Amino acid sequence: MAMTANEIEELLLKSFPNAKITIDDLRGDGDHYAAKIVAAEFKGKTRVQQHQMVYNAMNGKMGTDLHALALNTSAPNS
């Protein structure tokens, strides 16, 4: 089952409502996707936290409901 842009970044402010989300479709299948997100729950944490906390914020989607899920993730400059 495909997932829309708007679903994933629904789920992503559920658990960073502050953030700056952009979602785009690689393939235009609903199924291959690159989001960058830039969240302050995110500042102090390596990039590999940052991708750990997005993939629990999808609710177990990843591998399901979307196949690819390309991160670029930071914390706002400031």
The other form holds:
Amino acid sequence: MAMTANEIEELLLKSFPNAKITIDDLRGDGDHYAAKIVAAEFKGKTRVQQHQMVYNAMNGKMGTDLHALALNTSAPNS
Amino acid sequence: MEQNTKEKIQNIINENEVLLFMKGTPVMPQCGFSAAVVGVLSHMGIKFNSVNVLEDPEIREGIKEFSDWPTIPQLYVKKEFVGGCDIIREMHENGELTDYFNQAGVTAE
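Let's compare: the form predicted on its own is above, so bring in the form predicted together with its partner chain.
Zooming out: every chain and molecule, the one shown earlier first.
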């Protein structure tokens, strides 16, 4: 089962309402995406923690509905 | 996750300085993301051991909960979870991974 880029963005915005989110559909198959997320919530977190926050925001869809979501996370101005 | 699965995973992590949970083997990775991390470690000359999660469904599911990380591959260095494919790639590209191994006392061959 695949997801659209919009669905992913909506899910992420629920957890990171003020984030700047860019999503690329890498293969055009609805199953391999890259997301760049700049969110204030990431401030002071390690990269592992940042990615865990994103995976939690994905509500268990990561690794099931969605095979691949390459992540690039950062806090604003860092 | 069952307690013995958790112990099994913890034991493997304790016993291996650099450990990669991956799909397939370093010689024959079964997934591009696992292959990418194997490529980075090999390129750096870091000796590592690996667990093929495809051969052990218990570990395959258990490690996700253990690390609170939904995807494979997963790299552990000296019992610490370093990251998955994106993080390892990013750390390799910006030179952080070399520093990380140096600080952890893991030397390249």
